[in-house]
Amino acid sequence: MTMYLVIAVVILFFVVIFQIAKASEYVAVLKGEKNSKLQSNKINGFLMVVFLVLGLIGVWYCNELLFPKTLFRFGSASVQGEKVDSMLWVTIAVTGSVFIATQILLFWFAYKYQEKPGKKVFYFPHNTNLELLWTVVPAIVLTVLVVIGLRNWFSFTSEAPKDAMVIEVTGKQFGWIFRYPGADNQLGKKYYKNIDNASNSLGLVWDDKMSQDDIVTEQTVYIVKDKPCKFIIGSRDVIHDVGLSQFRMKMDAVPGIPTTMWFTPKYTTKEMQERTGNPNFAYEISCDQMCGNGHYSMKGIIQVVTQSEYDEWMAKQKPYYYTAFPDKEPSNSKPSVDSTKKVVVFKEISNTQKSNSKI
């Protein structure tokens, strides 16, 4: 109902403007061309002030209405993302204040200095000091903002801490593949020509011992709260982009060119469900680069858990090697029996049967 009311008010507002414009045309016909021009300037100047006031009220109202629905309401879910948030707030404060000041001056000047009888235009062709002011000051401010942005960028694209967990993230049309190092804590080699959707979605090189204990999952990745996590990012086909909106992180996934970023989660998924009051809350990993017809559906889930929960989950996983070679999985292999032992056992059974028959 509120939406219909707002639409009706907007339509009514434009109808009123249209009627005022038509009335001014009729007045112009009666008063003559010069008086018509002055009357038109007066109306336009008044409308400029009205538009200014309504525009500022609209900006404030939209902020009050929509801010609770944004991700900023609950802050960043990663330590590194806090710097991104602070940088964004500084940028909004600087650019927002400049925007409001310039818009007020723009519309107010249009009203105050409209053409009137007896007024002459002041010709102001050049002022070096003024031009230096509005060139140098913005350049300095923007340079500071760029430096802050680069510092934050390098903080999570630089080398991760030594104790960071390492996970490989690979994009494909239209989903995500995650690889964890096995007991050797090393990711094995892979080769794109080995890719087989049925048994080797990443093209792992099975002759490499380090590949044989790697664990591969799709769509859902598990990371640990308060522990640095390094993503090694790549793509299997076209350019994708790893977007971690709740953590304020993103990085391109480029075929053949691995990229990296690392962050430290602050809250588990369960804690965020309590903080947001949403029992269905889930951290998302989205593709922030148009990558094809199914781009809209390319998203995965990040489960942030405690260390004990992660260890319990990891204990249930099995190396991806056994997907390609199920017969080599220990639980599927049959114990071998020595043939000589079979012969001995058979002779013992036959001798026992003979002795029993004599008795």
Partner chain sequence: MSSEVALDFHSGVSSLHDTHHSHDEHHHHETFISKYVFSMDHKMIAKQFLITGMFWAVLGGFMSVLFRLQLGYPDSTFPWLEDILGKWAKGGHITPEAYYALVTTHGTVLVFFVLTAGLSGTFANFLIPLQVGARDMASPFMNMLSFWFFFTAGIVMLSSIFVETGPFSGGWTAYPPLSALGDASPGSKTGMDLWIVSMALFVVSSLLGGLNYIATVLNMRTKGMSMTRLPLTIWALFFTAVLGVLSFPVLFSGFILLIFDRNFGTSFYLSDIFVNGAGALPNEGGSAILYQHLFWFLGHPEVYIILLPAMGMVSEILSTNARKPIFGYMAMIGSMFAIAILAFLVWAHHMFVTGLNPFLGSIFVLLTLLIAVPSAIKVFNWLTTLWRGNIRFTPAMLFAIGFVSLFISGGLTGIWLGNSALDIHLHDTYFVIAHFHIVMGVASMFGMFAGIYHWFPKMYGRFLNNTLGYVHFWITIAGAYLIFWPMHYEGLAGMPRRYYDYSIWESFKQFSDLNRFISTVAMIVFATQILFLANFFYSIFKGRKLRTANPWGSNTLEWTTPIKPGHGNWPGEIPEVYRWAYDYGKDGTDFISQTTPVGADESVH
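Rather than the form predicted alone that you just supplied, could I have the structure of the form predicted together with the partner chain?
We keep it simple here and write out only the one chain, dropping partners and molecules.
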């Protein structure tokens, strides 16, 4: 009912505006075209300045309102991301000042040089010096930005340090699978045709000894504070993207072509919860590449912990090999408490996803 009311009001509003506009046209004809043109010119010239002033106030107000909601209040959560932030400030200083200067000139000129009867314009078709000025100055400024940008770019994309922990991240519709190299510190071979959702979600080649101690988890990955962490990223089906906004990092997950990314986390998840004052804070992995209808729910969690917490957690993990071949497990008695817990967590997440998609 309210819907129809709203539509009726909108239509009424339209008709009123339309009629006023039509009437104003008749009035213009009666008053003489010249006078009415001059009048509307004055109004629009004035509105130019109004728009400029309100616009600049709006830009400031928008910043007051929304800046605290961005990530920059707390800075980057990775060492590499600090460079992104500092570069961002330089860029915002440059583009911001150009923005303000040119917008002021544009709307001010529009106001100042509005039509006045009998005014002679300045016939000014070109001026080589001016044109050179605004070719050369932007070129120099941009060169500076390019140099800063490329220095950072090469440092982000450089080889990860030798002591970095290596974790394989695999995207699938719609979730994340993580693989740790296990005791031998080597990721074993895998082949996609071995994939079996129940017992071999990554298609590990079990004949390869190096695969047999690999540890596989879903949805949540543990990494260590202050220790460089290298992700080897891939996808099982379509293109996904590992988006880590708090770390200022992002890399696509492409089927068949492994990509890499490395960074050094600065704060544990707990520390971030305290810094942000948000007890629910989590380092979320967002899929940033359209991957299907569940794209929006493709969430992973990075738990940044201290080395000792990590070691403790890792000690509880069992190689994935034993999930595929439970009889080979040395202490083959009852399923460990932890692995059931993991399954419960995963179920919860998939349940929330299901219920979300049902809404």
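Heads up, when I say rigid core I mean the largest set of C-alphas that superpose within 1.5 Å between the two forms. Values in this document were obtained by computation on a predicted structure and should not be read as measured data. Numbering follows the first chain given and starts at 1.
- Once the cores line up, the CA of Pro138 ends up 2 angstroms or more apart between the two forms.
- Core-superposed comparison between the two forms: the C-alpha position of Thr128 differs by no less than 2 Å.
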